[in-house]
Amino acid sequence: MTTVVRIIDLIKYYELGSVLVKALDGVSLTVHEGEFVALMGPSGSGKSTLLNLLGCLDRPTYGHYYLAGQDVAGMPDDQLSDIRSRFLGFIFQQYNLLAQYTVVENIEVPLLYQERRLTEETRQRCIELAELVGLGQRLDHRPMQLSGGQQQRVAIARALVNDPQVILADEPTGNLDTRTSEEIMQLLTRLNQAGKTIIMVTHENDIASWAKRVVRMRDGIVETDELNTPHWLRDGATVSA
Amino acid sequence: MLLFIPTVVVERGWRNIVLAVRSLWLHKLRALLSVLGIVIGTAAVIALMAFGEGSMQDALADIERQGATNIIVRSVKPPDESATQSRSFFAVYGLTEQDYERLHNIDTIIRDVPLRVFRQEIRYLGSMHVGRMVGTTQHYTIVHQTNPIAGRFLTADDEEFRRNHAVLGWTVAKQLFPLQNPLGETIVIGKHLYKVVGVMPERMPTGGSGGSQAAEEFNDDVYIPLSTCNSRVGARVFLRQTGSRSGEQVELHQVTLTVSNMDKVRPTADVVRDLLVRFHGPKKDWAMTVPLDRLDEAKRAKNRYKMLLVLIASISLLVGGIGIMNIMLATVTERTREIGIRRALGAKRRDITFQFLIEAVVQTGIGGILGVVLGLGIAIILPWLWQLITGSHLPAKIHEGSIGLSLGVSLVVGVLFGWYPAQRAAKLDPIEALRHV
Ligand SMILES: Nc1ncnc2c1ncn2[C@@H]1O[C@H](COP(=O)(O)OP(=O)(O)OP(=O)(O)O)[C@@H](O)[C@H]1O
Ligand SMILES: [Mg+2]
């Protein structure tokens, strides 16, 4: 199994005046290709901080981070941007689509920042991804014209466009109702079954139960790290295509 | 590979321009208002350049008409004459035949044309036109750069034999011979008969702004040989006025001198002035016009416009630039989240800088274009309105270079004042930017 993410003794401290906040206090974690990890833990336990570090949006105070074999912990800003645009896919709680762009254009954004030209081919790929997440009929719609669930689908398509090593999702269903959450989780599960590595932060056990591995955090350290049988496998049901 | 990378850059630039237009479109009114300073600055550049250029060209055309190498000396009735010499029956003043001889002998002068001018009634059969009877010589056409459109001008023979030949100005010919060819017909000027030998074309009046010279209208003239004129009209001319009779004695009304070349015009003018001062003393009964002086005057006018232009343009472009900077700072704050998203999805700092810089430049560029349109509008409509209201001519000539210049300047303003906000945007921390509501 290929190792996608490997972090060793990751430490992130924030200095707030005289107070030292230990957001991460020595976290080690290895994620292999094809895994679906749920990061859980109480509020303030450091889940988002960890996800931001995994997403190369931030640099650790100490520790190592190997992403697809590259040591990215000490990389300069421009190189981190490059890593993000080529190896990572992001899904946010707030969907975070760009208001000026249509659905297809939003999906295209990560490609804008790669040193490559946008062609008919890449445009076609964006359209296919929109179809994959069930928005083939709404290619030219703006985010404002879409529901929350639809916006999150666009965000998922966007996270796929650069064929990332790992998809990072911070509470992807946090703003959605139960039914829509379920649809989104089905979509993520299908992607995982197709081989995508996913690391997802969540508060809810229901959501975490879709994952194949659950990591629980507390006060900046990993409390438990155990394999999980996704609920739909337990029930003997299958994910509808 | 060499071709590949620039295409990426060009495409990226184009995408950023499209993005900028879309982002601005979300706040149309705001974008328009913030760019007002640029609009006014650019419009000022275009309009003032047009007026400066226009007055310059006007002056050049005027100089061309009057002859750039000409010096015009005229008799002027001194203002004190009538008051102090009220006893005197005749007002004696102006240029004399002797003056003419002296001027004639200046060696830089290659040609000279003396003129006597009288207001006269010109008649043909039943029609009458009041115009100017001008006694002159055959060189008139050369010195004043005009040629008859029909027939011929006066000749040396006309002068020598004091022939009763006349050449009609355009309006005179039109008035007296509306339907008929005037050539060969006999007209009456004053009490004497003349045969029409030529007709002059319509001529533009000379500008009245040339120093002491009043605007001169040529289309009412009738030209006759100077010798004929002298024999018909003596040195003394009686003027009938209500109650009293007065008269004046003017030997020559005007002498137009042509100098051999442009560089000698000023020195020659100095010589002419010295001569006239020497022989006329303090009596200011003559005036000299050097059309070339109009050039300096026009240059000064153009410089005045230029200084005004630089002042207005730099103030409004500064204000405009600050307006852009202000609005771009607001935009960056408003779109912090967008910046965070783009950074998370792989945008480098320079991509963000580029994006907002382009947006600023697109904004000032649009402002520049609007300003050019406004400036052109002013340069076209204002002279027309001016003509309508005051009846006088406001020269304007659109200067193509000014369009490129002002557009260029507005783009530069965009870069200069967009730089700081774009840098601010690029320096934002991605995580904090993403957390921004
Ligand atoms: N930029 C920052 N400056 C200072 N302290 C920070 C910063 N970011 C996070 N922290 C602190 O680090 C700790 C971990 O925060 P983090 O956002 O990772 O928690 P979380 O597990 O994601 O919580 P939640 O479930 O509420 O999202 C918290 O105590 C938080 O206050
Ligand atoms: Mg969090």
Contents of the next structure:
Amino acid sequence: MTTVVRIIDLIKYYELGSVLVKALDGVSLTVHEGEFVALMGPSGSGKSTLLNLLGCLDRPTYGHYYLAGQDVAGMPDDQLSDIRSRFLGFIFQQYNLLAQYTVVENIEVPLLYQERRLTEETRQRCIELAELVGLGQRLDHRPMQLSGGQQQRVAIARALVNDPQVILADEPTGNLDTRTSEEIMQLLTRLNQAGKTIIMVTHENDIASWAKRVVRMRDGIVETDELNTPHWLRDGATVSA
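So that was the form predicted together with its partner chain. Now I'd like the form predicted on its own, please.
This part shows the chain on its own.
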């Protein structure tokens, strides 16, 4: 299997006044192409810090991080920005949509950050992504006209616009009710079945049960790392389209 993410002895310290906080204390982890990994752990376990490092939004104090074979741990900001735009897609708990933009325009945002020229071709791709996540009838709606689940669907489509190798999801169902959470997890599962690698932070066991692998963290280290049979496979069900 192709390795897309590999971290070796990752350490992250923060200085809070005179106190040195060890957010990560020597974490090693390998993620292969097509995996669906859930990162779990109590508050302060280091899971969010790890996701930020995997997303090249922060740098480790020590250690190595290989993304698609490149050691990105010590790269300067401009290179990290390029790596993020080419290899990673982000889904956040708070959606982070622009209120004045339509569904299609929000999906286009990562292309603007890349300073790519928006063309009829790029617009059509964004429309196709909106249709993929079930928003084909909402193309001109703005975030305030959408439900929480629909806003998260926009965020998922936005994460896909650059065709990333890895999707990083930070509590993607944290603001959603049970039924909508299941719809979002079905969508993420379909994307994983289509070949996308997904690394997801969650504190909910029922959400983690959708993943193929569950990594539990505590006090800045990996406590357990176990393969998991997604609940819908155990139940003999299918993921609805």
